[in-house]
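We begin with a single chain expressed as structure tokens, specifically the form predicted alone.
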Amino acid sequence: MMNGLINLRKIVACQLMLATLMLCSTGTLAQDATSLFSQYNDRIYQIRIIEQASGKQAALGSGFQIDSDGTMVTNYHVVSEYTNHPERYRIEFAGFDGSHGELALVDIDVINDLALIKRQDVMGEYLQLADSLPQQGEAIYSLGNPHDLGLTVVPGTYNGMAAYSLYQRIHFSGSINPGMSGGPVLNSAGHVIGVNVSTAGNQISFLVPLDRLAALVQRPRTGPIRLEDIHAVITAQLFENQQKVIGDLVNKEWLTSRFKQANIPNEIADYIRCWGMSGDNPDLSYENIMSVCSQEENIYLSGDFTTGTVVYQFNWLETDKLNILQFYNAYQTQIANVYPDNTAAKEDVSNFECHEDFHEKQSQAGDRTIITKGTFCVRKYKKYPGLYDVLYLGATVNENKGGLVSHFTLAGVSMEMAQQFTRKFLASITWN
């Protein structure tokens, strides 16, 4: 009797923390938190990134010791600015105890939003990285630091690799905040499993999984990264990213589905999803169909600047109410309305050039030319040469009162790349 009575109080409990955490399945949740703060708290740290003209901090994140010689991980976009700019910024450690002193750069991968940083003296406590990920559904936690607030623990759970994910991040759920970039998420045993890398709200996180750190860490090196060199080794790692993922793109079989009188490509590869919207807007007196596709994830290398984009969209207009002048001027106006689909700065990127030309394909049943104006158009990566956002710009032109307008969007790509990509889309649009 007094065990079923100990029982039932367990559960109650456990009712009241899902109730306010939404995470847990067992009444030792707290405890095991509890644990994991007062035993690791030693080697878990905000990583400052420091003005040198005002000595002022110019942003804020996470970090933890992963050996006895003092380096560090935390994310690329954590000391981004300092690999921008590094004339300007310096990097530097605050511990718990109230410990501080600068770091040093020793290596980088913008593809999975990790960085490798060493402080000067030594410190012999580290967290050791887990031999596996965790099972689905298992309680994990996140360290770091919040909004400046100090070292916190986020407790939740691993759902597996998310869903439509190009470079594979860890669905979690739990709240990564502000400042939390960096920290590590550990299982029960105090294991790392993961990198605190993003949020989408509401307990939906994302996490950098376990080989992706352990391969960054394990990488041959023979010391920290040269200044000089950070550019350079940023352009490799874009280059090697887009040789794979493009060239995965071009070689694979596409999948169309149909849109009014053309075929159009579909979902291309698993990480990218279709959506489709549609409308008859009586003010406008056209019908606008849309079908737009991408990929949930990008490469960041800066606030201002992103990279890794594949969108492609395609836009049916017609209509039965508008001359062949007005609805000419409202087609002309759905083309001027497209844009690139990444964000650039002046200071990143140089400004477009574009080539225009015109190419005509038969119907499948031969009874009629479609032509197509089509406008190639290219930007250059100042710092990662040999490297473009592509944007492409289709429309056809010979249809009095209906049109396919036809749009993607590829950043940091080669022009090789982008010209196989080009062909490829090109020759997947096919006519009713």
Contents of the next structure:
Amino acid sequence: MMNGLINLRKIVACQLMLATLMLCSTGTLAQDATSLFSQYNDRIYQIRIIEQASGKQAALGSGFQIDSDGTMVTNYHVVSEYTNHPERYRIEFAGFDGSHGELALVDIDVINDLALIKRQDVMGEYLQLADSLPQQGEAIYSLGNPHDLGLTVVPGTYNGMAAYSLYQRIHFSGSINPGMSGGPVLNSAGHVIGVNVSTAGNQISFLVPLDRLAALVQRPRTGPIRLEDIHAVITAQLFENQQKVIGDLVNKEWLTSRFKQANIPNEIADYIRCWGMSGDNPDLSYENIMSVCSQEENIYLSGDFTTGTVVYQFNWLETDKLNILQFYNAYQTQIANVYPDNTAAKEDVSNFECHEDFHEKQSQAGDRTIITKGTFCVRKYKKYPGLYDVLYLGATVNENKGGLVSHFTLAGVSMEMAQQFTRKFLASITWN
Amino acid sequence: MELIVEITDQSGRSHQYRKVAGEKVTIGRAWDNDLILNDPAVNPHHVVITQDETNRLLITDLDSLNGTNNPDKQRIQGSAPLQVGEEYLIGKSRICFYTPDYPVVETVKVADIDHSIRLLDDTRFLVGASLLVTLLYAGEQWLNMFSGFKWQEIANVLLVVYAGVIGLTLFWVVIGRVLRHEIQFRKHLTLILIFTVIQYLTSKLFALIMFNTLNMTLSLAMMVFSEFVLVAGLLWFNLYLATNQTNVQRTRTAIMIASVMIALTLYSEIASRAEFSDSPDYIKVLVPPALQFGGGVSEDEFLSGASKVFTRLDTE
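What I would like now is the form predicted together with its partner chain, since the data block earlier showed the form predicted alone; can you produce it?
First the chain shown before, then all remaining chains and molecules of the complex.
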């Protein structure tokens, strides 16, 4: 997580300039924004998740109507309280003109954080989906209801697909704030090109692109999703996604790079980024060189449950100042606190079960045996059967004053994919 | 008439036996008494014990200021038959009267353990054990200093260890003082130091076994068992020093208290396992190659072991 901070700081510097540029150019955009706002504000709604017991709102987001049948689009994370506990909540909309009413859940796409909901009373006005994405640099307009302040239009720039993005998010240079989630992003013709989904702060925001939205809207369905099927639908989506994502990873040639005495996997896919973080704490009498690689997008399942994580990390420890026992004590502290890299709560997952054993491998020259204390831990998903969080922790123990810690977390994977990935991961670490 | 008088102090510990003989036995603070009591609550001539024509012993209070209480805690009015072997309160003094034919308790056989426990009084043991404790804990701390040597950290650790040892010693000393009216500080201290050393060494041994077997259940079972033996042993010896229990009673008490302590630890361990935790439970010990028993399995074998975790989880 610390590497994320460093990264952010780098990006923030450039971003400040961008913000000033944008301020200068808002004058020309204002005209379009005004007309878009007045033209389409009757198709955009606030989505409210109402707690049945208290009758009060538990979550707020935005949404927009996309057909004459009253179907609306919002983010999955806006309605996730409802999908997790349909008996405790209901979904409502509130229009710009004061209209409001109840909504039924039609379909969801947890991978792309989308949900379709439908009003009971049909009314006509709706937004059209665009035919294609804009050109990079084109002005686009995000609409929504930030912090419950009322319907707002935020002009910004289309900046193509975010780099290193597994699930293909549009990089929107403009501010999306809490409450705007699920709101539409329109091109200057007033057609939907994406859906507000998240922000990295400082005018960096992300949108679910048009094609993902179109795919969900056009998906054949016989009727609204049945409440008792929600978990099964999510399970199927997660299962299919991990089959594709992890399947692609294990079928790939993994690039490795020299890491002291070992060779370790590098950036094994174009959406995975590796960061170097070598602890150069002058007080420590041992060296700790670290490489952390991760896929930086999670799949949101509920407020305290994320999945889809792929993280792998290596630490090389060595010393010439400490004696053997001191080094092993230091080494021990490095492996003492391993946590999965995704978050989950008691109602989501079981406790971890582990398998521990020493596994060994010859160096490439065949002149020595590397022994690794391997720990393989798994917890199962309670609501999504067949999916697991998997965590591996290895520590080599054949050297007196040096060792390699290897670790990965895979969140929301099947047993088959976990096994294939683990096999590939272990095989990819080689020794000179 | 011949009488044995036992004078007991306020805490119930008898500190004097006196044999007195004569036609009658007088008790009081004045110098002409047969038994002189140094108690300001006692009259100069407080009580007299006489024998009637049927050789019955009588106790007579001589109109004293504070009176004489019989074993039933009633104030004696005039004369009353003497209850042999029972405790009277004369002024503030607690006194028992015995006749020479009064039975004594059976002789206790001196156990071998008494001889060994006497060794605990040996200064060499005390010095040796405290040196070992100091060395082990200071050494442990030294091995955990990764960012340079600091005397202060060593001092801190020793302070904590010795505070614990002395605290426990004082606890037993107090128990001994209450139950046996004896203070055996040095014996308790030596004993507790020796057990601290044993405890330290076994914990290191189990870390070694834990790493080499990578078997959590086995290691935990062994640890619980050894902890039980250690706690029961320490209790047994301390009880020996601090109480008057017989061997059987002592063993029973030690096992009972140790069982309760281990059961409580086990219960909290099991309860914490049942709780939801974000972090996996695995063996967090690493030992250098010289202390390792053997090599490892192939990666394929490791993977096939790993796949069993899924089945284990699904059958839960």
